[in-house]
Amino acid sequence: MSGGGVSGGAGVKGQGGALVICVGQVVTDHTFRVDEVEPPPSKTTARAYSMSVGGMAANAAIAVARLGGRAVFWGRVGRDEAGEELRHALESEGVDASGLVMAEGARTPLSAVIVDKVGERSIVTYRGERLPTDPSALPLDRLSEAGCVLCDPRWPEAAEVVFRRAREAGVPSAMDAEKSEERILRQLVPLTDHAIFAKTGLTIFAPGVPPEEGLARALRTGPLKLAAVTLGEKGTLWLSPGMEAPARRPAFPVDATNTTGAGDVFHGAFALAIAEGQGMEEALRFASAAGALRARDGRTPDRAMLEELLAGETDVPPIRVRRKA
């Protein structure tokens, strides 16, 4: 099984780098490229099939640690052989998966990701059985250790407990705020300092509005220091505290192949950027590049790649978006 779809021996495995905890989901995804989706009823021919670690926070820990930091993953699986081997993966990409809870009687998660020639993907998700819901087992201690805290909203418990923690203890902390559950994105939100939506997620947390006022409403939930929503191709829509209207981070233009886990990616290079100290509009474009990498190849980025993307870009300012009269 390969981390990510990525061949052994790029990237960076981050000895000595800033330290960032990523909390949350992790499933085996079982990859079949095709021409087309077609709609059911239907059989389509798989030209291609690949097996790898996927789901949300793993994709953020292994992009952390080829992009130069120390990853730290806590997440469940089941005591079984695709568990086993999700640990084995996490550990060969340089992840810390001692974390791990390993259930014993639970089956661990799956995907099905169908990619067409486009690089647009349909995903299915088996979300395991019996998967423990307490996170005492967790080594909370850890917190003090790191410079952000990634969750997601498949372990709404772990992932309250490690923001209150985290703000507890002054560590940043950053959410991937993907499609879920209204109460648990309304239960989450408010407890992190940074609440990255996908567009679906913004939706659900804020309904029937435009995302500007929906990034303006999770602001006012807490003591957030960004609210913000990756749009894709259209960039990424932003908002702190004290700025009059919502800017735009603009996307990285590539030809995408495969855009399974680039949001992934952007979340893990976005914690990454904050724990190494970066500053909002930095992070920002840092996390665009690496999730824009990961889309063109469908591959997870190493620092020296991200940094000669950066390093190729013209001075694009943030855009500035006009409130509607």
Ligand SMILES: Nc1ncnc2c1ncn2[C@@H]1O[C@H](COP(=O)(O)OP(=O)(O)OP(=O)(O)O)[C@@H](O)[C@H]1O
The other form holds:
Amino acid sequence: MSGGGVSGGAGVKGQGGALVICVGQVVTDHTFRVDEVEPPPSKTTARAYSMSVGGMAANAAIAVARLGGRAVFWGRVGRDEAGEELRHALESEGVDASGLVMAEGARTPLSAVIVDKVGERSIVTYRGERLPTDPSALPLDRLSEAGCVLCDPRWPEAAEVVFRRAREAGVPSAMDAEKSEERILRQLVPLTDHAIFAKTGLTIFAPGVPPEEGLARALRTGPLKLAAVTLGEKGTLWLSPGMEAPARRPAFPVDATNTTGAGDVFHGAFALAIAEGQGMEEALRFASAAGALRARDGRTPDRAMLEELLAGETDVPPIRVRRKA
Ligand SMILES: Nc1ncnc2c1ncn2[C@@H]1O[C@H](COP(=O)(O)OP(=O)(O)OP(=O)(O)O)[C@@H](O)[C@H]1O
Ligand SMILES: [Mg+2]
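The structure above corresponds to the form predicted on its own; please provide the structure of the form predicted together with the ligand.
Let us now look at the entire complex, which starts with that chain.
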């Protein structure tokens, strides 16, 4: 399995960097490149095929490690060949996967990812079978070491306890509020400090209202510092307490080749930025650059690439409307 461009082994990369614990999904991504996604019934020949680590929290953890942070991943797989491969692949990316729960008799999740010639993807995910729900096997005592924790909604029992413990310990948290059951989003959003939705996640969380109102509703559920929604090449709409209306952080303009995982990388980069003590606008800009590079190259950038893109943004867009004095 290749995550691509691995340099340095477990624990080597980002030894002194800020620590981010990523909790949730890890899957084997089977990626097929096609010219056109045909409507069914159809038969399509793939131009290329690859197998790699996927899953929101796992991709985010790899992004943290590539960007110079120390990444810890907590998730669950089966004690099967696919589970072993995922653990090795995470470790070869410099992610501490010692908290990965490998359950006897469970089946490891996997995804079929179909990417068309403009880089847009369709994903079918099999979420595995008999994966344990009880998070008590996780080394929760390590939470106090983290500069930020990031959870996705695919292991809600773990996300709940991690968010609660992080809040008690004063450790900042962020959530990848992706497409999920409504009750899971309602349960978890109030428990995090930074709820960053995918478009569909926000529609499920706040059905029938415009995104601006959805974000305002999310902020009202708890002591959140940020509610945001990522909108692909249209950027990110975000709202913090005290702002009258959401602001838009534009995307960095790139030619996308594969948008798979751009959101995951965005979230990992955001959590790292928070762990490093960056301010909110700075963290959103950092995360946007990481997401854009992932969409452009189809692989997760390193810190130097990201810094270069940030430095090249000469025409820094106005982020907030300033009132006249
Ligand atoms: N084509 C693109 N060009 C520039 N930036 C992009 C592009 N696609 C994504 N991004 C950046 O990454 C962020 C997250 O992307 P997106 O909204 O597509 O995530 P998503 O819907 O959660 O998808 P996934 O989780 O499958 O990656 C965007 O807000 C943007 O900053
Ligand atoms: Mg996403």
